[in-house]
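One chain comes next, on its own, written as structure tokens: the form predicted on its own.
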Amino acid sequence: MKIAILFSAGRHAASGRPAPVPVELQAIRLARELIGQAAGDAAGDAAGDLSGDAPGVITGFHAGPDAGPLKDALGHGLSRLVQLSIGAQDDPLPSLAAALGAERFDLVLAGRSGQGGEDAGLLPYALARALGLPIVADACALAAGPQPGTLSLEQALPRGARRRLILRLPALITVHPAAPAPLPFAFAAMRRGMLETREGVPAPRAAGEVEERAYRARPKLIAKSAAGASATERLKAATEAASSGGRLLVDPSPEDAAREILAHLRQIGVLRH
């Protein structure tokens, strides 16, 4: 399995100095555990040890003018880092699409968004569209799928919920901060890692009108109090956020799921009977 990991030029949340993005370092651990599991299934537990390197299997890609502190990713278990040299104002999408399309990776991992820069989080989706790959967001665990060429992943949902999915490869997956912590940094591993520099695809970003506004807290939706309610009930309705209602069903049968959907539609007034 060939795995690629996308790296962005992040900044430390407290000091503002250039630093790797933590969730991208967590992607390295997920990739190494997945490679170790595949190696262990094929050649026994000894082959699945994560302490050894697997050159050419896990490759990092960064499109920018300089790799800078991203070299530290080599010390967290990355075998190879490819820097696609482009200008600071160039769009990284064409360079990444060309590099990933040429090598045909089975799995591409990325963070949810950058840190300290233009953190819109849209690049993985634009890249998946350019490469024609399916994309799944917020993975916190990866494992080999039940069939060859498939991947089993655990997706992080709001309020701590989890959902297990089976995905056919190749695919692009973004990693959630709830994934396991990055592997410990090893200076010797950073020295052994390979840093390669290539020429990227110059693509100046289209200039657009952007309006900047000061942050303003949005009002919260509040629950409506019934007519004739007491002062205490009206105060409670004004201070508590409205609840979406419903129940969380885990692996329900088709009959139970259909019954809950119909009950919800009747509750909100879509169905009368």
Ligand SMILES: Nc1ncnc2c1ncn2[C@@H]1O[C@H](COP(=O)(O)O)[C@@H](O)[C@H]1O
Contents of the next structure:
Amino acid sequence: MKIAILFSAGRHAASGRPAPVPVELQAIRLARELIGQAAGDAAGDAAGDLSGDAPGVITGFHAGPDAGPLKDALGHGLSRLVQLSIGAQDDPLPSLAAALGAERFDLVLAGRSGQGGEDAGLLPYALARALGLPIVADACALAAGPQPGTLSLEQALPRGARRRLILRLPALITVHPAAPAPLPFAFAAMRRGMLETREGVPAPRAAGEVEERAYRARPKLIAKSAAGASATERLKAATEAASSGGRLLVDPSPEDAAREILAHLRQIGVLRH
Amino acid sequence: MSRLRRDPRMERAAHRIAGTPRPRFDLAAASAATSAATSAAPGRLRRDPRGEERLALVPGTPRRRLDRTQRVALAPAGAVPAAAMAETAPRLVVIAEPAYLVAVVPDAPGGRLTPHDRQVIGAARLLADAGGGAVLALVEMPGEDLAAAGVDRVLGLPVAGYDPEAKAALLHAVLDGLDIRHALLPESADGADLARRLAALTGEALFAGAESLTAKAITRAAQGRRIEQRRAPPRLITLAADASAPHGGAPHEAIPVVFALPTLAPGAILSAEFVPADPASVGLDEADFVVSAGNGVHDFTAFRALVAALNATPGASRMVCDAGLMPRAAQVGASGTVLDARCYFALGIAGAPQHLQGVARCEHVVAVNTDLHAAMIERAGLAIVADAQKVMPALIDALTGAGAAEAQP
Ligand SMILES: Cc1cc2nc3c(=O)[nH]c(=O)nc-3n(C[C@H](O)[C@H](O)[C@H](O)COP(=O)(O)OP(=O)(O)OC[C@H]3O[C@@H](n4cnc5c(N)ncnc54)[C@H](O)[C@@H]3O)c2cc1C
Ligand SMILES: Nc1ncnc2c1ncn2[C@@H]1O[C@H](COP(=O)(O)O)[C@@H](O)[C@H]1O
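In place of the form predicted on its own, output the structure of the form predicted together with the ligand.
Next comes the full complex, and the chain you just saw is listed first.
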């Protein structure tokens, strides 16, 4: 199986220094474990031998002026990284579309959203459209599907729920932070990994109508009370969400109370039996 | 209460004899002047603290309790309540000839709007009301809470199962066919995915994860939250959670509209299966249904059995965690975990402000407490004044009884 992983030029969440994006490093692990599974050996073993005659290859792609800190991805278990040279302000989409279109990949993995650039998470969708691939978001586990040419994946949903999908390949999949943590960094693996530089497709971006300024954290609107309300009312607004009318039973028998509670829980749909 | 408040200083000033270098007062003389002064300046009415206290007294409790919010009908009930009544009577807002449409695509799992959906509809109302537009909700299953949330028009999107590609294609058709100035989606798991598919289909710019929104300007964070981007609202917008207030005014009409939707070929997803979270292992901040014990619960074996029977995540108040009866990780509240659950079931919890902050985002609250006046009882959608030790076994019996009854036939 041929897998491509897209790497963006990230910045560290706390320090702001150039660094790989964690979720893209998690994608390396998902890809390695998928290939390891196909070869019938444990993922841990697959992490040990890097570029040998594995039943699949994983290639990283980055479109940007230089690979910089993305060399770290080689230490986290990637065997080959291709850097497509474009200007710092260029659009990476045409370069990536050309490079991925030239070789046929069964699976393309990307991060959920970048960290340090536009951070909109739009690139994978635009790329999937350019390549004519179906896209599925927020994978946190991958496995071979029941039939050849299919993939079974788990999609992370809020509140710890999952959705198990079976999907026809080739496809583009974005990885969710709930996926397993990246493989540990190994310096020797980084030295051994291959870094290849190719010319990208220059695509200057049109200037948008977006105005940029330093970020200012805004208070989250949890609940708002009327201006000039008393302290009690403001506290109430902060502690009470829209409460739903409210039914009050005073001193029912325990059986009545239990029946009422269960009926209410079933009605709001949290109790499924 | 009827008597006027006296102002001794003013009364004294009325007795002052003018024109003398030292202040002199003739208290006997000018009683007429005094009465004239008091009638000219009516002053404040005298308060009657005892009478107010009598009104605030909650009847029928062994301990003396005062309720200063005065839910007990207040004496001077003149024209004010009539005006308030007229205010609260549900008037339907009708926008017959909208200048344009603002589309909203709520997640609405199972046809029920989430709090995030309501905020997105609130933001759409803001954009629509700025220029006489109407809010159009595009939903898979039209629910009945759309009107109260502030929706003018409803259009159903017939999508079978989980097929975001088909849903995006239908939305694309609607965006092309109707006069839609803005389309708003929640920046939630499904909403974010759908918005990006739509952006890729239409080739338009998407303003992803907006954190503040007005009719003139909209902002979002970029470059790892170092930069704030700001512009006039474009057509495609996704809104972050808690960035906009839900619609709080009168309900809108939410009438269905007809639109010929295209039929679509099936996508690449062969099957989709929903796997609910395991409540025992999911973290408290991610849990959907939390059952919580407070100082009023003494029987923790029954409590654990109840949590397992209800298939919920266990929580506790600080009193219980401090006593070591539940792990610290289970503490709900300001210094514990702030929940994001849909339903919170509080057993024997008084509802201190520090605790209520932790459940502020819960949509439904059920409380069992022996104290009628506990804050938790007031917060709850279903409140039961009873002993938790008696209700817990009854609940377990009802649940296992129901399970056994289902297993028999
Ligand atoms: C800085 C600070 C931070 C705090 N942070 C938190 C926090 O994060 N989370 C938190 O929970 N608390 C927090 N607290 C503590 C909080 O103020 C309260 O003390 C605590 O929440 C009270 O817990 P409780 O309701 O379980 O106990 P109590 O106040 O003792 O209330 C027990 C309730 O159970 C009822 N009851 C008694 N017997 C029965 C029975 N048999 N059946 C049914 N009901 C019965 C009583 O009527 C009463 O309402 C904080 C306090 C401070 C000062
Ligand atoms: N210049 C780039 N080169 C390669 N992949 C990229 C690039 N920019 C973004 N990506 C991929 O697209 C995902 C989403 O990025 P973004 O749309 O910038 O939030 C990232 O996690 C990467 O996987």
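Between two forms, the rigid core is defined as the largest C-alpha subset superposing within 1.5 Å. Bear in mind the structure is a predicted one, so any value in this text is a computation, not a measurement. Numbering follows the first chain given and starts at 1.
Core-aligned CA deviation for Ser15 between these two forms: less than 2 Å. For Ala258, the Cα shift between these two forms is 28.9 Å when the rigid core is held fixed in the overlay.
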